[in-house]
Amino acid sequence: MKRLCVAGLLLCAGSLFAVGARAQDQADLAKAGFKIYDNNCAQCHGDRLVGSGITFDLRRLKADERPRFENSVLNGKNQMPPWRNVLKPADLDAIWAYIRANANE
């Protein structure tokens, strides 16, 4: 009984360091996508995703927009170009987990 409760304790802190990590991994991406906003977004979107009401207010996406982001971004959209060819798939994880770190949800 009690080795059934030890290795129960060493699975449940082995999931609890596994959770930890892959948030510490989307911490470490959306300060990585800041850095990518910042470069290539903040011009029209605002500074820290804080726009001035012309631009869509990224901070609006939801978690499940995923696709919506990535057609506009990668195919422009209204006033927004294309960045197709200039942002990478790395480029837009990034960028992603930067947005939605600081989403209205």
Second form
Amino acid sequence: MKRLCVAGLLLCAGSLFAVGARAQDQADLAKAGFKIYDNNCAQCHGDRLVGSGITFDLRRLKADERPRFENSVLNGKNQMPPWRNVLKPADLDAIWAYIRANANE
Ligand code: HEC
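Would you generate the structure of this protein in the form predicted together with heme C (HEC), following the form predicted on its own above?
Let us now look at the entire complex, which starts with that chain.
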């Protein structure tokens, strides 16, 4: 069902959406992102994005830093393993929506 929602979101990206529906889709995406984050990232980046101060605080990523996010996650960085063969593009969309929904600014 979640996958269907993500596919539907992509298909409809070019068409006009009611503002409320779009906000709901973003909320659903962020919810899916929370689960993926919790399963794969939380052990290093902290429960609900609240880190210990040792690893990078993902809430510091700015709205225009999606390319940086994607590059670091796919290719890994220092102690962080690469996720290229683990996560699908739709998973990254969901994690990004989750991070943006909780970002500092
Ligand atoms: C094994 C521990 C570990 C796991 C699991 C992990 N990370 Fe990281 N991550 C790190 C560390 C350590 C850094 C800091 C790397 C550095 O700059 O030296 C980091 C940095 C990052 C950065 C910032 C890199 C930059 O551009 O400076 C992003 C974005 C990131 N992680 C996303 C994720 C996401 C999304 C997941 C889950 C899919 C994840 N990480 C899982 C350890 C981890």
